[in-house]
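Here we start with a single chain on its own, the form predicted on its own, put down as structure tokens.
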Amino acid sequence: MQTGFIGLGAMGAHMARNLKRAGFLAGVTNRTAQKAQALALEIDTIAYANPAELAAKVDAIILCVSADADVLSVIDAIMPAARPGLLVIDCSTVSADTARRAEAQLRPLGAAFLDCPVSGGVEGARDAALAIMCGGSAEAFARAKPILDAIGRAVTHMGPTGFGQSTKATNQIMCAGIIQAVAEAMAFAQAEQLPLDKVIETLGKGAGSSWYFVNRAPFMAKDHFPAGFRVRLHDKDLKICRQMAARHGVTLSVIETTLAHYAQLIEGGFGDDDISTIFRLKTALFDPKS
């Protein structure tokens, strides 16, 4: 299936490159046209002026944008080119309600929609090793599976529309708890004057290890936090999780604590750092003057 890609940020650009390597990519577009033009030149594809022009030329289109309003804006832009058989795959992280709204817009035109948020960070996008959780019809998923296999290592149909985003919300809550625990543990290890490189090497093979520990504890050890998953984006995701939990009449402490910490970090100018920058707040617990 000839596939287009919309949204060429830190993860989207890597995903588009992997689609090109697999022979699926037929073109790209992006809100900032220069990004699309530069990537098109790099990988020898076509940069289209807008989503409708791209959608008119392909069988499937993947979008990976930042927020709910962005997804709905792209869906609106695709609508003039939507037609029976067009497959729209959304790899953004947004609310389940937004996924259902997008699907409802496309369905009368005969176009299929899948919510397929991803997890694995920039590294997973680069290495085509993403975990992809999908919501939508089984037929649409079967059509999308070869495309998604080109960008992910674990591709799972979770159920009807919205179930992909609900699964991703579950993941984001887990990430909040894990990054909190890793940052506290690393701050403790540093306060104990342990050799942090050896801590990471040894405990990375222990029962308490996780992807975040192995891949983000080195950032903490170096006190350097290049954007892999920005604080601002996880903050946005956790606010979606908060809203979803509230519908059950529940407040989840890991969400509230992490959002409070992110508010401090954003106010301090660290909103575009990787979320492992929460380590800054944990080290301050051991040295309040720092």
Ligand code: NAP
Given for the second form:
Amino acid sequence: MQTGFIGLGAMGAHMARNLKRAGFLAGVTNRTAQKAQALALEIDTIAYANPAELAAKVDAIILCVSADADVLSVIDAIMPAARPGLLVIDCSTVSADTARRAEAQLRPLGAAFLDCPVSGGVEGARDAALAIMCGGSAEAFARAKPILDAIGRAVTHMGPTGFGQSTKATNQIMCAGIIQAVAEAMAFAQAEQLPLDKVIETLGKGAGSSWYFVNRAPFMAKDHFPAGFRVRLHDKDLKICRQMAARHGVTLSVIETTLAHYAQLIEGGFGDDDISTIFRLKTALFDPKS
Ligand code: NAP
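Any chance you could show the form predicted together with this ligand after that form predicted on its own?
Below, the chain from earlier opens the complete complex, with every other chain and molecule after it.
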């Protein structure tokens, strides 16, 4: 299955490298062309000028771009090459409605679409260890599975189009609650003047541990939050979750509190930090003068 990759950001560049290692990658393209050219040189693949040129040369396209409007604009850009047999796999985190729109746009031309958002962070993308949740037909999923196995460790067909994104929204709500808890606990530990490295080592093996505690509490201990999962992106995801919850007539406190915190962080110029930067707000609680 010859595969092309669109969107060579923090996640996409690693995913493209892993597809190349597994022998699936036939080419890449990116809005900022220099990134595609640099990666093509690094991994010996072809950089195409635009999505349609790439899509015309491959059996499957994977895209991993930012938000709903970006996915829809990439789908528009692929349309000239949409044809029976083309499989389009979207690994971006967007709404289930956007997945359904993309599928409906491609279907009349015979092209299949799968929503396949991923979880596992930049590290998971680098290590081909992503959890991948897929929505779409069983037939499209069966075709996509070998490609997705090259970038992920747990690849699951959740149900029809949109079900991948609904599963991802579930995950994003959970991440909000966990990063809140880890940041509050670490700010408390710091106020108690505990040795934070020992706290991380010991509690990392305890019942309250989590991926975020093990991987992001060290950022908090160093007060340094290099972009892994940007505040801006989780903010975007939680707004999708808020809309989806509102359809059930529900407001969820984890979503609302975290969005209020992210608004403050973005305003303060921390929107491109990793979400563990929320620790800043929690330490300020213990030091009201700061
Ligand atoms: P990123 O580093 O900001 O990269 C975004 C990529 O999308 C870039 O290649 C960008 O092109 C491209 N892009 C954005 N808008 C576009 C448009 N309108 N047309 C064409 N290309 C466009 O983001 P990321 O961290 O890789 O995240 C990508 C997706 O994965 C997001 O939906 C995010 O929510 C999801 N995700 C991220 C993580 C994480 O830890 N980072 C984890 C799981 C899921 P340029 O190079 O030209 O800017």
